[in-house]
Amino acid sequence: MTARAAILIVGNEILSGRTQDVNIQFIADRLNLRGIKLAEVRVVRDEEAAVVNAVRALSETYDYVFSTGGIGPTHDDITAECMAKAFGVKLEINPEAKQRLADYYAPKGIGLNEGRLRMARIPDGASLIDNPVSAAPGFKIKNVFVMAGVPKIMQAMFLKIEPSLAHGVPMLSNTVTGALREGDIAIEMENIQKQYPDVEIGSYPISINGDPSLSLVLRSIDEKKLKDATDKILAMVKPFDADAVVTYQRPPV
């Protein structure tokens, strides 16, 4: 059975549009390589009730939840305390996390003030996630991985936890690209989708120099069904564009 996952993004700056999230694509790509299905992405404000309710719901629904943002040193970094509340445990200074911070800052001549110590607050019973970039750890509580929002740090943290995740059948992907419009093939494409329920078929129109172009993306873990569906999609597109092509995306061996 394929493991299913969700991403929880915590941060007013994402919802305000001030910061563009780039963590979703990274996590989605890495999960795809491991054969884990990303089923939901949820973005919430830096508000306790919103974070607590979201993490409880996602944790109960999915095998994995990957949370990003809100574990820094400022007053609006509330993710750690929300996680503790969501699972009914205490939030305390973790001795190992504190030592990691001390070891990181001491050579720089920087002390552990109250703000920096906030980054050592970890829910009771959680395990630490290494942060090879700036030392302040993330943590895992139940099936929830809590990581930084800064992309460079989040990516480093994710690569540390990745070996512990389930390893299923990777998703395979084919893309049929041609010069046509969605309306040209909408009904025929729907019929093909019904024939192949195990193949996800998505339509993505773009304009190239004012001319219509369409990318039809097919995804499945079943290579034979994917090939059969792709052949039918290509045959459907060819009358509109004889030069339509198929490109293949495969995970590295």
Second form
2 protein chains.
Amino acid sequence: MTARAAILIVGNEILSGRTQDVNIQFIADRLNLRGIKLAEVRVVRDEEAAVVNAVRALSETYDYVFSTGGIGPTHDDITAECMAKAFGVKLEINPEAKQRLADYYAPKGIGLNEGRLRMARIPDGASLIDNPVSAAPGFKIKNVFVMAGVPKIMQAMFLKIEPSLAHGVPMLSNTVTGALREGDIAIEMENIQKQYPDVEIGSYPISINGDPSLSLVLRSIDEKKLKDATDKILAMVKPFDADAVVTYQRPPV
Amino acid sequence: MTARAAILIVGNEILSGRTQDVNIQFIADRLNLRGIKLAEVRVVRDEEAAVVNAVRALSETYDYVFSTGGIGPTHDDITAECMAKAFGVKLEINPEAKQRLADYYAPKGIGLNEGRLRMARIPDGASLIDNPVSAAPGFKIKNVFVMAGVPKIMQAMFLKIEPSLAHGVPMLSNTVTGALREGDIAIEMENIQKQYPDVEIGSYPISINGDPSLSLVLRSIDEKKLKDATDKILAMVKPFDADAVVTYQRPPV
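Right, and the form predicted together with another copy of the chain of this protein, after the form predicted on its own?
Whole complex next, starting from this chain.
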């Protein structure tokens, strides 16, 4: 049974259009390699009710929830409070988190003032997630991994927790690209999809040198079925574009 | 009362990491200019239950829902069916939509086959959204605007529907940028935030030439309060960086 995951992005900066999210794609790629299915993403505002309701809903529905954003020292960083509230536990200064902050700031001659100490507040019962970039830890509570929103820090945190995640069969992907339109092959492709329910076939119109083209993406954890379905899709496309090609995306060995 | 909106992205390609979403930022920017608040985004898989449940929840909660993706001719394009199901109406060939497709394809010598006709299926009672790029229309059902996922087409559709949206007061934004750390000013900034509840103050760490810096973003529909809060934030930052600057983001006149 493939584990299923969701991402919860706590971020006014995404919803205001100020910041282009790049965390979804990073986490999605890593989950693919791990054989975990990313089933849903929610982006909510930095508001308590929004965060609490979303994390409860996602935590109940999915095996894993990865949250990003809102764990810094400023007033708009409310994720830790929200997680404590969502799971009905206290939010208190965690001695280990406080020590990590002290060890990080002391050599820089920076004291642990009230603002920075906010980053040591961890919900009771949560375990810390290492932050190799800037010390202030994330944490895991129930099935929710709470990480920073800054991509460089989020990525470093994710790589730390990755070994603890279930290891499924990595998703394999083939892409057939050819100069044709979706409408040319929609029905035939649907029939191929029906023959291969274990292969997910997606159709994405693209433009190549201004001409309409298609990327037909086949994804499966079953190499044999993926190959068979890809052969059929390629044979379907060839009459429209004899130069149609297949590209392969495989996890690194 | 500011209208509130949500985006629903129907897209395995986003959740698989294959495609970097760019639609959120475009819609967010346009809604800002229009004075509409983007409150939530959900990305769901191309699966009926996921789409139906999400659109019902968002439609009940927000004034507007903008959906992107899943309205093409192929088997993985299930958004139209899902919208019909979510609102308990039939999905049938719409004569006007069919005519638009016929008018678009005929000069290219392309017939309306079964696949292409799928794009003329519109939920009963929905109104069409013009597609100036490739004819196949989107539609509006209740408070949900159903658009294509291809950014160029989505953007053209959005600009068509924009004049029909409520016109609120556009959000104004000032950004104070300086060389300092969040922990230096977290508590003082929180006090300023409390003095100006109508100004949303966000803090975003950035790196400038490798040095830790901060972008403090102030957003409000009230120009006077925004100016006053910005002055206070700038005065707070100056002791740390005498060269701190303010940049202004204003809608075009």
